[in-house]
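One chain comes next, on its own, written out as structure tokens in the form predicted on its own.
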Amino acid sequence: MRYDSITEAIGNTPLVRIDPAVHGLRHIDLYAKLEMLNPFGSVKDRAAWNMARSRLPGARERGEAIVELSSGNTAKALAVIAGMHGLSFKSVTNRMRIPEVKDLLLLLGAEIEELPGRSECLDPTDTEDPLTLFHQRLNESGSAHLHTDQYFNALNTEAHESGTGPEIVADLDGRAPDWFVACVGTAGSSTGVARALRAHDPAVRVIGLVGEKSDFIPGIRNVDEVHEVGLFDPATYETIESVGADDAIDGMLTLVRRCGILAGPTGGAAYHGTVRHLRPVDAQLRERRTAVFIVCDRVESYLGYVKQRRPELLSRPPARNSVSALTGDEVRAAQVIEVADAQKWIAAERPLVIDLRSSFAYAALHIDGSVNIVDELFDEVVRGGLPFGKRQPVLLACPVGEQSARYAALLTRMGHPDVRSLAGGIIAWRDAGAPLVRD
């Protein structure tokens, strides 16, 4: 197979049947759509090329840079495309949480700008979020950028409506699957594929998967970020279910070790969520059915993510003091303090206030006198033991109070007698009109 350009190799990815001995479903044939085999390594290759290609000649003539709000696969694909066409590329995000992806973007010549956004996923309804303000400026008339705008650009969805979805039907001998299960990020792939499949058979059931509350699975919104904005429309999905980071890693291990599919954690989440959803349905079936999920990208970029959460998988000793070892009961039992009570406590007891947000968010606004220890760094510090004396009361704060509650539970388990989590986080503090300062 010969091509004149690497972009001609985008699409037409394999549909691979998963051995029933692996998933255990008796009446459902389960298939993985291997979008990881696109030339730049992910499902986002389709959207990136579809959003950019018609505008590339004009952008080059005007000397524009391609800009996208992305910290992952969309940025990677656009960086390659930009370089191929003599353009520069800039990735804007609130935080690059996968070091391997950040290093690869820099290797590809990308410029990275990290702004103090409040969530991983753009929320255009939050008009005070720096990411939102930046997004608005990019869309102003006269902007000297080629803004691909993956959260709102219909060409993102169209790439999958005209490509990924019809390919699935063709590979199933002209039939649509009974179920299509997709992780929800920008919602471009799940929406586009759903439209194509339902155009062929309106009875197709579409299941959306998101991360559990305040959990982080690369490329997936969590339940706090599922906003009805941009390309996301809840009516696309029969149901939306959550998957945990450990579930994603377990699913990834199954695909990697038992199926020979070198999937990343997003593909693992898709596999785990699919089997979990279908297992009770399968028990009631008496005839064959078909289900498809997408493997978005490859495992190699996420070894650091795996090492942080499951070090034993890489022959490293399990972390003694880690939030991943907490039980749900321990997290629910963590001491949580409301904003008004926290203000009184700070005035009376002068606890050490630790802000777990990114340095950019901290610089934008923070509680006066607090110290900034980004959650990943705090996690490393805590693994060595309590980082402060037990006589020192501690107040932990994060964006919405979920991550800080986990660390409060962990420090309590380690023997600290007085550590509390700020209920609702810095956002609740701000909304209550409590004072914040800026660096």
Ligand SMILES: Cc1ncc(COP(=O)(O)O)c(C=O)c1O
Contents of the next structure:
Amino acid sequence: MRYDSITEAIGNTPLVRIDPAVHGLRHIDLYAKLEMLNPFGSVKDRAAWNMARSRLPGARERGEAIVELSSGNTAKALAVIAGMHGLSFKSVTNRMRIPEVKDLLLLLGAEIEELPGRSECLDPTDTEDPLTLFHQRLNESGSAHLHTDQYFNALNTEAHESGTGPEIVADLDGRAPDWFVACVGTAGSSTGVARALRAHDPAVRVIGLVGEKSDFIPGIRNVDEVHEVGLFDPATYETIESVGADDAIDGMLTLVRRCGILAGPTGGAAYHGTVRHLRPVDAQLRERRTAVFIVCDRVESYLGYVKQRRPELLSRPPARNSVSALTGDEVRAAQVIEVADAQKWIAAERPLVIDLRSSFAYAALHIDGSVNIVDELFDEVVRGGLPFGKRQPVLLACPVGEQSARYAALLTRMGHPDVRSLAGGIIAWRDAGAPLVRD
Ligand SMILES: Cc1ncc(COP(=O)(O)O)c(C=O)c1O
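Now that you have shown the form predicted on its own, what about the form predicted in complex with the ligand?
Below is the entire complex, every chain and molecule, led by the chain shown above.
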């Protein structure tokens, strides 16, 4: 293999059979499409290159920078492509949650602009979200940027319709698989591959995977966020199923330790979601069938993510005071307080109000008198014990009230007698017209 440019090495990734002794399915041949072997490390190399390539000469002439709303793999690929073509790259995001990726982006020469926003990804329906406003500004004519626009750009989907999907068919000797399973971020890869496979065989069943509510699996959306993506069409999928972060890590461990596939958490989520979906089907089958799932990227960037959630995997003692150790019953038993009652409680009892959102979101709007301790920092602090006295009541607030309920359950387990979680979070507070202040 000899290439004139590294971009020629994008695509044509291997399709590798998973040993049946590992997955345990008796009638289904299971294959992993190794998008992690793209040159910049992920499935997003294809989309980034397809969205940018034809516009690079013009951008260079006009001195435009490439801009994308991404905190992960798309940004990584675009940073490399920009550098190779003498352009600068700016990654706009409201939260860089994976420090290794942030450092790598800086090393690649990217400029990172963090804006306040409610979710990690763009929510185009939320017209007040600073990230959405920024997105609108970028799309206005006269903007001096090459905005690749991955959440809406049809070339994102097309990269997979013309590349990833047909490669799968070719490697299966001209047949489409019976099932295709993929995690959903922008929905570009799952939609594009689904189109190519269905053009071959309309009976292909496509399963989309997302993170569980309030769980964070880097690179993909959770159940609540998935409908907000411009490229997402529910008709693409036979079902959308959710995977928890713990199961994603377990799936990743199986791929890493038993299959020699150094997958990241979404590869693990895809493996876990595929086997979980197919196990009952397999039991009924008499003939052989085929399934394919996508391994999007590699494990190395996620060691901090694993250390935080499963320290024992890295020979660290298990975290005693950790939300990951809570049972579902403990979380459900957490004290939750509605906005109107919370307002009265604040006026009467003056609880310590802790806002767990990012510092950017807090700076944009917060409850007067609240203190901002970003969830990751709060997580670290409570590991050492209760960070405040038991006599002062505490109100915890987060974007939608799910994360704060977990921390309320944890502080209760740690012996605090009066911790409450703001129901519906700062969004419910804002929607109820309760006062917010800005720094
Ligand atoms: C790690 C990871 N997995 C999966 C995906 C999903 O890909 P898509 O955006 O094509 O839905 C992404 C997207 O950024 C990702 O970064």
